[in-house]
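A single chain, nothing else alongside it, follows as structure tokens in the form predicted on its own.
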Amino acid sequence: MEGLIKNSTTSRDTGFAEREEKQRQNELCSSCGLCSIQAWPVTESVSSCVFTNGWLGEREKKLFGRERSLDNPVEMRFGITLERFTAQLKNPLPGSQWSGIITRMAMRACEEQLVEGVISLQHTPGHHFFSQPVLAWSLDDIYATRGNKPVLSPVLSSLESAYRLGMKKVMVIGAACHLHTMRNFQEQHEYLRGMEILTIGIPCVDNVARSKWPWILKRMSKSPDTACHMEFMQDFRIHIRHLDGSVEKVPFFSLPEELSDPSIFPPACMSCFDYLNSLADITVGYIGAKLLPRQKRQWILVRTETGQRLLKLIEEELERFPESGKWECRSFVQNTTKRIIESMKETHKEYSPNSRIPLWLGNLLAGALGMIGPKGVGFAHYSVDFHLIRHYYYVKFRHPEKLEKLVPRHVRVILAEYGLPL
């Protein structure tokens, strides 16, 4: 069995260039990995692509028995949930991006034999930000999946190994595009129907193609070669952790202007309308959590009864906190809408690589926003609305033929709240 997993993973790892070329040609392709599976016809994998079937809608209705309420402003943004709160592990896992809640939950699911294997990502050897798909069943292999990998990743390719091994209970840890496609495929085709699949969702919207990542990281960090973790944080700064444990904090406002170009992100990510991974059994992120010194609080959205089962596995290991922050963030969103819409129209803008706000001024702006800007659920509200508006106009101007198919109903309601044109 070990040989099968190693060989399948290695062969896929050599195909990243081919997948990125496919993405450039096909444009809307998140490289989810399902199309690389050879155990069934590729046409059947393609038929379940989220960019063919659209976001949420019928998929949400099939999972929950209904779509999210258009009369509930919180549910429109955060999706259908049974429970929401913030938490951190009492004993954080070393090397985790945050406290390690996702990794620990996966380890406990294997310990309790809820699943036979975990489909996730490990870091590519020798590179902290690149990834390779894995079907892990030992605790050490699951532990090795911890940490952020901010590049397009073919998570679902490891479904082939689980299928060929005859596994009946697996966990999939992935982004929204992975879970939308996987749930559609499991329903439409017979191959995975006998497999119970538990899902942990990661909030995700701004991944990059791995070919662009070194170029981007060099423009973010003073020491890109020692960077090992990176996150866009609630204090309006990018936090870059280095190998020596130091954290470099770069205000959003002080990034080079060229990093604001929509083309640095894959078209698939710019066409995503499920930032908070609403089809997962449980979503674990951070944007709705309070940012405090020396703490690693995470935001947990329990969506299904299966999600409750997964949460129960680590309940005693968690330090829990209620959601905090004020919901209202309208003025902060409105201050950015005109710029967002105009930037989505531009396709060939020239940028000066030296055009950026000085760090001292960027920190002044970030500090001011950190005091008066949205926090907790307000920051999550702001972040969701910002991305939904950005992506609606990206699709409207770049892929107008896909607008009706891709955009969920609640997005147009949110745009109407801000008086934005459809």
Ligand SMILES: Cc1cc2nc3c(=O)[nH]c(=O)nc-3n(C[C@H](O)[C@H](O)[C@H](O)COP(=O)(O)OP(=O)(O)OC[C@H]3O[C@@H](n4cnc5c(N)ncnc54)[C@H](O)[C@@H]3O)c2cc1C
Given for the second form:
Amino acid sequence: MEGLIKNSTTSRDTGFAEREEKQRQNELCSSCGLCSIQAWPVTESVSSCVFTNGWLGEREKKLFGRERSLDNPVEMRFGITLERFTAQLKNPLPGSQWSGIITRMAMRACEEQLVEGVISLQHTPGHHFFSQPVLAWSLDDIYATRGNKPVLSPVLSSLESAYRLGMKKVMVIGAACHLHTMRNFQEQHEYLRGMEILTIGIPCVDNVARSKWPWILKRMSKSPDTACHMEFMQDFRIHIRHLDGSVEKVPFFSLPEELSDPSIFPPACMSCFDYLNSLADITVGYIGAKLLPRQKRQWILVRTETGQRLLKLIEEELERFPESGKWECRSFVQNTTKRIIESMKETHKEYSPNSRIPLWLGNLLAGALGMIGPKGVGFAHYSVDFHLIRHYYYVKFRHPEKLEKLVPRHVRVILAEYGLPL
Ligand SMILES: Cc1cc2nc3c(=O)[nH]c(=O)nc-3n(C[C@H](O)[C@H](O)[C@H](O)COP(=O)(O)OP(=O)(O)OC[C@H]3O[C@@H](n4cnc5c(N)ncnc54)[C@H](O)[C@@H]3O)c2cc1C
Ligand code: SF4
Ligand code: SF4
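Compare with the form predicted on its own: the form predicted in complex with the ligand:
Entire complex below, previous chain first.
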């Protein structure tokens, strides 16, 4: 077994370099890892790529027997669900991103032998923010997958090890691009058909290429070398935890202007239309949960019966709360649309590196928005709409040939709700 895992690491590294090269050539590729697999032709992997086939549509219909309803504003944003609520582990796992619901579910699935292995990521040794793919089957190795790696990550490359080992029941933890591509591949090609694949999804947006990460972190934090954990929070601030336990809070408004340029994100992530990971059996995020001091409330979207099975494994360990917050956020989205559309059009904007709103003013703005702005499901609604509008105009202006294929139909309905041009 060891040998197989090591071999697939070597092929992953080669494939990853190729993918990063593709990024530089401005092609749409999120380095999901499928193309670095050598057990089948790379053309078969590319044929299942979400950036070849587009988001949702047929894939959603295959999984749920229907596409999301265009008459249901909540389903258009959050996707099809059986149940949604907020929760946290009664005993949060140290080192996890929030309370560790994902890691705990994966460990329990292995303990109960629902799966033989878990495909996910571990931290690159010695690096808090970089990832290396893993097929984990011991509880220790699964535990070591906890925590975010906020860079494009080749999760799917570990499918090669699971396939070569003949595993029949596997869990994949991934972002939406991973799960779209994996589900398409499993259906279109024979290799993984005999494998039952259970999926846990993270919401994902604004991910970055690892080559850009140091540059970005340096502009976000006063002490990039000691940063070890980071999250974009519902209080309109980035919370950056440092090795000594201190938390640096930077209001979004006080980030340098150059970080608002679309080119800091990979073209693939700017062409992403499934923030809330709608093809996962269960999505575990935080964006629709209340942000409360000293709590780690998360937002759970159970989508399929498999998701219900996974949730049941940790039911006793969860403190549950209903969703909260008002749905309405129209005026907040509308305040930003003109600026978003303009910035998606401009391709060569010059920025002064020192151009930023001072921290005191940024904190004042974040404090005011935290009081009057959307909360709970309203904040999730705002964030989904903001990103889908941004991405629609990104693709329209920068990859117009991809617009028809990539954009799912509910996006146009939402643009029409805001009176925005197609
Ligand atoms: C780039 C990025 C952006 C995100 N944006 C949002 C957001 O806007 N709103 C929201 O609600 N949630 C977002 N999340 C998810 C959120 O931060 C937490 O990961 C999630 O709520 C699970 O928390 P947990 O404590 O249960 O996770 P843990 O138990 O710590 O497990 C996290 C799991 O996610 C996997 N993972 C980490 N990084 C990646 C990656 N780059 N690609 C694939 N898998 C990964 C880990 O390997 C691990 O299996 C984002 C995550 C990432 C990586
Ligand atoms: S996103 Fe994945 S499937 Fe698509 S080209 Fe990149 S590595 Fe291949
Ligand atoms: S933002 Fe979208 S394309 Fe980029 S890594 Fe996340 S899910 Fe994949």
